[in-house]
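First comes one chain, alone, set out as structure tokens in the form predicted together with the named molecule.
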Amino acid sequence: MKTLEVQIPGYEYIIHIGTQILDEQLPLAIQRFGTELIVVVTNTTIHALYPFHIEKCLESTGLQLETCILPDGEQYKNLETLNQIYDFLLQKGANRKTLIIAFGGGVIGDMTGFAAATFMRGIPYLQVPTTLLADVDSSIGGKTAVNHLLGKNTIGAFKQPVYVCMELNFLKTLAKRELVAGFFELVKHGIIYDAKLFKFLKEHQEVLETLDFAILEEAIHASCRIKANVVEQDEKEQGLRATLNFGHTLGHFIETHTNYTSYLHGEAVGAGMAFATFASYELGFLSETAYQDIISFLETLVPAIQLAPLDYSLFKELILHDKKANQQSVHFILIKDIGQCFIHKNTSPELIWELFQKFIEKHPWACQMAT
């Protein structure tokens, strides 16, 4: 088992990563919080695969345990479903000392975290992530949110968990496509901050087939260290944290242009990372060798993204609609080398469009546009 501490003043917490760790670590963690009622929030899929798994782990604590089961899917990550959590908490007599456990992927984690941030002005929650994406990205760092019809993750809060337990055994039942989507976020952390991690992932790509937990534990630990380090310096995304959005300029565009129906977030970010790498090279920041190194790796992972026809005005509108856009320009995350990223501030949508057209011509394996 590996342990990592996230040190945000006033919100320090521990992350455990390993296999067969939940049964022992979860009851120990619970003891620290002096709660009487624990509410587990999960979804129908996870509940069917792992019925009352958390509850069984915590049986010996003698605490009151309740289970709130939500429908599965990004389409339910909204205020209506959030209300189901509030209703459940109130029906079960929850108070400020109640502890909520998010048991699931990023959707459950984001919704549960937001419920914890807002219920009675804030109660503690902890994360038991069950997807690779939640392990390496969403379960740490404290971004919580639900979607609004007019925008993804637009209603949310920063709320750090009190503990995160990454039991890797849950990954055994995860669909391969979901695994690859999470893998992109691991690769992202390597490309932007850690050349050694990037090399490690390149050399152990077979882990997506073998699910070798020793390899995964090491990679997830390195990746979480990177994210924790960034979040410790810039929890509320005033500057540095934006670098974690590497690949998101085009990634977000792909998701909105395809109405969030065709590609997983990680897949869109995968193509977006290829684009940002290409842009870094084209603009003269990145060497040919590093460019080829990254592109040849991503090419083996990215599903060819198919986009409906579009022109500059639609491209501009969608690019600038990203929450991370700054009025008429974009803070585009680029790289100078593998492991060295920077914010290319105030990048014009015209320049991004120009680069995008060259990109799809040169790398149709990443993204194609119908004419």
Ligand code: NAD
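Could the form predicted on its own be shown next, to go alongside the form predicted together with the named molecule?
What follows is just the one chain, with no partners and no other molecules.
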């Protein structure tokens, strides 16, 4: 088991990463809170795979546990589904001492965290992520949100968990597609901050087939350490933390344009990383060698994104609705080398559109647009 401590001014929490750790670590974590009611928020898929798993882990505590089961899928990450959590909490008599546990992937983590941030002006919650993407992305850092039809994660709040337990055995029931989606987030952290991690992932890409937990534990720990370091310096995304959005400019556009139903978040970001790498090269910031190194690796992973017919007007509208947009421009995360990223401030939608046209022509394996 590996341990990581996230230290934010006035707040800190522990992340545990490993196999066969949940049954021991979760009850120990729960003991730190003077709560009588625990509400587990999960979805139909996780509940079918692991029925009342958290409840069984905490049976010895003698606490009252209730389970709120939500529909599964990014398309349900909205205010309507969020309201189901509020209804459940009120029906079960939750109060400010109630503890919520997010048991699932990124959608469950985001919605549970947002509910915890806003119910009775804030109650504690902890994360038990079940996907690789949630392990290295949504379960740490405190960003919580739901989607709007015009933009992904546009309604949200910052809410740090009180504890995160990454039980890697949950990854055994993930489909290959889900594993690849999470792998993109590991690769992202390597591209923007850690050339050694990028090299490590290239050398161990077979982990997507073998599910070697020793390799995964090492990679996840390194990735989470990168994200924790950034969050510790810029919790509310006033500057540095925006670099973690590498690949998200196009990624969020893809998700919004396809109504969150066609592609997993990691898949969209994977295509977005290929685009941002291409843009970095086209604009003269990235060398040919580094460009080819990244693109050749991403080409083995990115599914061919298929987009409905699109013109500049719609592209601009969706790009500027993204939460990274600033009035009439976008802060576009680019790279100078593997492990070195920067914020290309106030990038015009016109320039991004021009680059996007070149990108889909040169790299149709990453993204294609119907005519």
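Everything numeric here is computed off the predicted structure, so don't read it as measured data. Residue numbers count along the first chain shown, from 1. For clarity, a rigid core is taken as the largest C-alpha set superposing within 1.5 Å between two forms.
Comparing the forms between these two forms on their rigid core, the Cα displacement of Ser313 reaches 2 Å or more.
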